[in-house]
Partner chain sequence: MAANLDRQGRPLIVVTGMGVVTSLGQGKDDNWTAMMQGRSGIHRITRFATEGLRTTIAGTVDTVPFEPQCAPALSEKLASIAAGEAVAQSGVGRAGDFPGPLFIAVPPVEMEWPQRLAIAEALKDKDPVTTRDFVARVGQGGFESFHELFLFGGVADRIADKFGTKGSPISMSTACSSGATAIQMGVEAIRRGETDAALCIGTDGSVQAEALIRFSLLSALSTQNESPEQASKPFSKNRDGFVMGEGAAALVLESYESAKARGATILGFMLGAGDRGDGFHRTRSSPDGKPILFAMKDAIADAGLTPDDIDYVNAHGTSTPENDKMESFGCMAVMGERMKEVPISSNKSMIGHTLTAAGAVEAVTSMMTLAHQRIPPTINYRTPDPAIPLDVVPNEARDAKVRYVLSNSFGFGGQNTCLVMGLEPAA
Amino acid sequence: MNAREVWITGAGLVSSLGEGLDAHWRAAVAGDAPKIDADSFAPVTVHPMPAMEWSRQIPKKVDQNQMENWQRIGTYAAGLALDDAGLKGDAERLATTQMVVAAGGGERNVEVDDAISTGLRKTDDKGRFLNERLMNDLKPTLFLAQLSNLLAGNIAIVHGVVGASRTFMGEEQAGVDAVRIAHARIAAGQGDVFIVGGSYASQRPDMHLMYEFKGHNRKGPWVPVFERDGASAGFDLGAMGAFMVLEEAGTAKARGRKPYAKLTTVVSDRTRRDPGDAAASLRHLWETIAPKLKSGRFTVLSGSSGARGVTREERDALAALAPSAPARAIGNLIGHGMEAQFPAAVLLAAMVLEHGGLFPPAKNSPTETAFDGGIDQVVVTGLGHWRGEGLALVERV
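Any chance of seeing just this one chain in the form predicted on its own?
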């Protein structure tokens, strides 16, 4: 039995560049400086979410208020994708639409964390103090509000998507596997329509602190992603919601839907990450798509974070695997969105194919070269900053 063709028929993308693929294309081709905030969380730089009119996709204030910001971002982006695919409000189709979500943990109560950290330094009985503060200072619902699968629950409640649902955790790898599983199930005949994606809120001091422990936050003047190494290595976290409707081609045709692109292949890996492991993984994954590539007609969109080591390995491996193919790091445009990074890159690949050309290279990046030819295929890479590797091939229909 031949695998069924998988189309991208709906796109929902929000980031620091705005809302929708058209807004992202306009910003990308303009070649403007990235929209970053280097002051609010200095010395950490973020790509912030612009002011949002949440009611456009989340009509009820009660729904908005019970969500954390990353959940609002994801629920909003999912609504955009369903609207774009012509599924919004179609209760019959939404009853069988399946959902795969990539999500992280909820936001911490920073004030409580600060108070506990301060108190621990002043008490001799640290265990008793910690137990008392955790019992009295945390809201009873705090843990429930942090459950990752609440994003899927909110999408179901707000948008009426009530088919089977899965949630993946695990930073960038969660986004890779969310797309991979949805694609595989459609290809195998285990579902016809999926809403899949993830979201991330960058303006979170708790996350900045966590990533600082491993030295992942980039410091100093802005540097293009592929050129980050040594003292300039690290990522600028980006707020984003990235959801897409994946649909079996025959089902989409029957609905009269025109696709953005075809999602041909999605593969993933997980290595130990000793030196050279990331490059070896990328070469291994590349072998699965190499026979399908059209020389001179494909480009690479990288989800690279800018993290030390793995960014250099990916850059050098791509130079060897596809020396004539232009590459772009999407982090230069929208920052690094962890769980949402790979879905966002797939959507930007669909955007590139829809327009039939590539946006300009990042300024001061010798790795990214100019290209004015036509494009039929986009290879999307998703190498996690710490673990997890993924690759997708997106093609013109």
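May I ask for the structure of the form predicted in complex with its partner chain now, the form predicted on its own having been displayed?
No partner chains or extra molecules come along with it, only the chain itself.
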């Protein structure tokens, strides 16, 4: 079977830099210092969400109230993408539009947790105490704000996307595989129009705790992603919602839509992450796109987290694989959005291709070199902080 061509026909991106690809381009070109908050959760630094007018994409207050922030961010970004693709309100097409969502979940009520933790330690009858407090203090609707697949559920309710949805869990790799599976299904004729993406709420102490178990939150003065190593290694979690409409080229043409770009290839793998594994995996994945690359006309957008070990492996592997291609770590701009990181990187690739050129390197990052030439292709990398390696090739149509 001949693989069908897959286009990106809608983009929905929100982050600390604002809303939409244009806002991200302006911020990237301006080269301002990253919009980080190092105080509110010190010693943890985050890229926070800007003030949002949720009603612009989630009109009903009752819907907003049934969600926690990660769901609001994602539902909002999905709405932007559907608007952008001209699908919003098109009930007929949305009835067959498929969803693949990369989600974490479990957004907890930290105040309730803290009160229970404080009391639980002091009580002798811990089981009874826990039951009583949870029965009384948990909001019944909290569960629905926590369940991973309820981001997709909310997108279905708010935007009417009811073809079917699949939710993938598993940190960064969930985002890689969401894009990979949607691409593969379209290419093979298992669907024509997909909305794909993820979201992340960074201002969550429960998530900071999750990554602090292994010391993954970056500490101390800000260092660009590619230069992080040893004591400076780690990530600044970034709030973001990143959704895209992927569409079979003929379907998009038939309804008169122009694409941002073509999603040519998406591949992923898993290694045990012994030293050198991540680099070897990246080299192996690179082989699938190497014959398609046009020397001097492509850039690498890295979803690298800044995590210890893997970041250096990726940087060094890229230097060997594509010594003349300029690279940019998107984490310098928007932080690290876990499940949403790879979809965000693909969207930023679409942004670069739309402008046909690259934004300037991060300050004090010798790995990122200036580039004034034209760009026709973007290689997107997504190496998880713990597991999973992914790669995509996004091209100008």
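Under this definition, the rigid core comprises the largest set of C-alpha atoms superposing within 1.5 Å between the forms. If you're wondering where the values come from, they're calculated on a predicted model, not measured in any experiment. Residue numbers count along the first chain shown, from 1.
Engineer: After the core is overlaid between these two forms, has the C-alpha of residue 111 moved by 2 angstroms or more?
Structural biologist: Yes, shifts by 2 Å or more.
Engineer: On a core-based superposition, does residue 129 travel 2 Å or more at its Cα between these two forms?
Structural biologist: Where the cores coincide, residue 129 still shows a C-alpha shift between these two forms that is 2 Å or more.
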